[in-house]
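Take a look at this one chain, the form predicted on its own, written out in structure tokens.
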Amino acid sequence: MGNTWLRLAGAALVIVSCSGLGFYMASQWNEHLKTVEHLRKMIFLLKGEIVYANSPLAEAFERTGRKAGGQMGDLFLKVSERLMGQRGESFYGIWQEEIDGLPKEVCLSSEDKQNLKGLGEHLGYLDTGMQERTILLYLEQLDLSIDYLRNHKQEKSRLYTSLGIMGGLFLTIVMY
């Protein structure tokens, strides 16, 4: 009999332990969500330094990174610290750095982190204008990663849930 209650529990730790799995993907979809449209927030004030106020590009990540906060807005304060101290680094080479060195906590993809990678590539050596094609270009990216966001969200929450409870069960029948 204490066999049957052991088999039992061991069989709902499996069930709830899946279950949670599936709601933590379906969580991560959700945070990726976010994070990249606070990215976008970012660009768009970025874009505004750049282009409006007229600010050296150190300046531009400084006051981007203060006004946004939360860890993409550490990103910006991160390069903007290392600009100003110019040890004749690249700023190509220092936001490459950067975004490698970005916690894993931070949901992006590795596809957001190249096209992330890709709008450093052009920044801060063209003129104005350029710069300002470069942001409008990676703003772009940037829509067309939201909507396919946006639009699979429902549909990607329910089939992480729905795995991870079928997953769960499975195990358990599959165990017995």
The other form holds:
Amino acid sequence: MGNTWLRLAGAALVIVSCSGLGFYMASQWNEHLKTVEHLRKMIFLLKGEIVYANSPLAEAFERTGRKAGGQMGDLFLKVSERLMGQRGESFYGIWQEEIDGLPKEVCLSSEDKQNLKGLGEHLGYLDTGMQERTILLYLEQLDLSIDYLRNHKQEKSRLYTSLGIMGGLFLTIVMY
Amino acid sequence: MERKDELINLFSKNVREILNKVALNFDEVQEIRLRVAAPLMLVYRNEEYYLTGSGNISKKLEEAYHITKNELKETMEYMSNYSLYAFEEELKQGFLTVQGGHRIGIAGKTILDESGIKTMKYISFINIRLSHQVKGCASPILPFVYKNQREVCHTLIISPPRCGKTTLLRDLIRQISDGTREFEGMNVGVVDERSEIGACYQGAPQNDLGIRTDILDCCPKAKGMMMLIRTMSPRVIAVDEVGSREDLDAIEYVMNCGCKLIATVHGSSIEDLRQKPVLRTLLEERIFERYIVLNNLGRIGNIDQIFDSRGTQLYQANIFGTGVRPDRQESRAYG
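Beyond the form predicted on its own, can we have the form predicted in complex with the partner chain?
Once more the chain from above appears, this time first in line as the rest of the complex follows.
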């Protein structure tokens, strides 16, 4: 009798944890979308600072970081701080290092990070027009990412949650 | 941040290391010059020196450290704070102003379009002119500049380059704005076309221009003078290096508005001004009430002569640098 209860408890745990994993994966997809959308807003703010206010990079990153907040805002603030420190490092080097140092909780794929690093490659180079074009190019990439994440949001959420539940049930049956 | 650190951070890594080893008082360094494939030079106490790789100053060319193209490029990146695009307008005029108020003159290949100079590339020559504030250097001229306790005269400071006319103007503005024991402070509007007077960095003046001073930074003089009168109601307007026809119109506008004007101009004497068509008009129309002529003998802002609007000499420096007032000597410089 005791054994049956133990088995039932085990089965329930497996089903709950597998379903939880499914829900977690689905929520990560949403979180990823939110992060990319937030990043897009930040890049728009950055564009305004650079193109209209004609602010140097350190100042533009600082203002954008403060306005945007969150972990991505912190990234901008850290970059600004290092630029202002004038320690003899290149902007691209600082930018890459700070992106690599982003906390693991930040929902960005390696491809997103690669694109974000690419933005820093040409920032600060030549005139304001060049800055604007570099930012617009990156915004196009972000739009593509956002479209993909939005279009597949429902499908992926359903897939992950049902896979989690079904996987839990399957494991339970196999183990029973 | 100390003045030396603030300055050193503007240079490429190698030059930073050299300047770090330099055991000079940076308050007395006037210029640092970088040219591609040429020696690193420094002007200290009015003397030019080469800098060696080990951070010593030398007069021997063979000991000098030579600047490479990459070092210049790196230096430009740091000087513009990685944002050369933000200095487009300044680049057209050939200079940047950095934190600390230092003026960075640049030269290279200019790119032209229909409207004139579009930008500059292949920047191969950099001249860093260190900003200096000499508080109190305008004190000797204050009694000549003030008409009475509450009113100043229209004043023109005439000076050859590197004699300290901007330094003198800066201190004059500060003292007029703050006021002194004898004279009360008044609102001063400054049109700082080349960011040289206030040396504004991100809008904040790096030099002390007094508590009642409003600054229009990087604004063309003629437009700026009119804007200030309409918006900030100054009692005194100060500008550096007047000389164009447009400036003359704006000067007349300022004077007709009841504002007092303090300006500087390049020249070595009153006679020198006569050779320049626009400035000759200023003299002939007796627009200015005081002409202060500087010379390059001795310290910065050394006053050579002071004249009133009719050309009567009010002050003459003697060979010892101490001035005398030729009160009864009606020596006329012009008119």
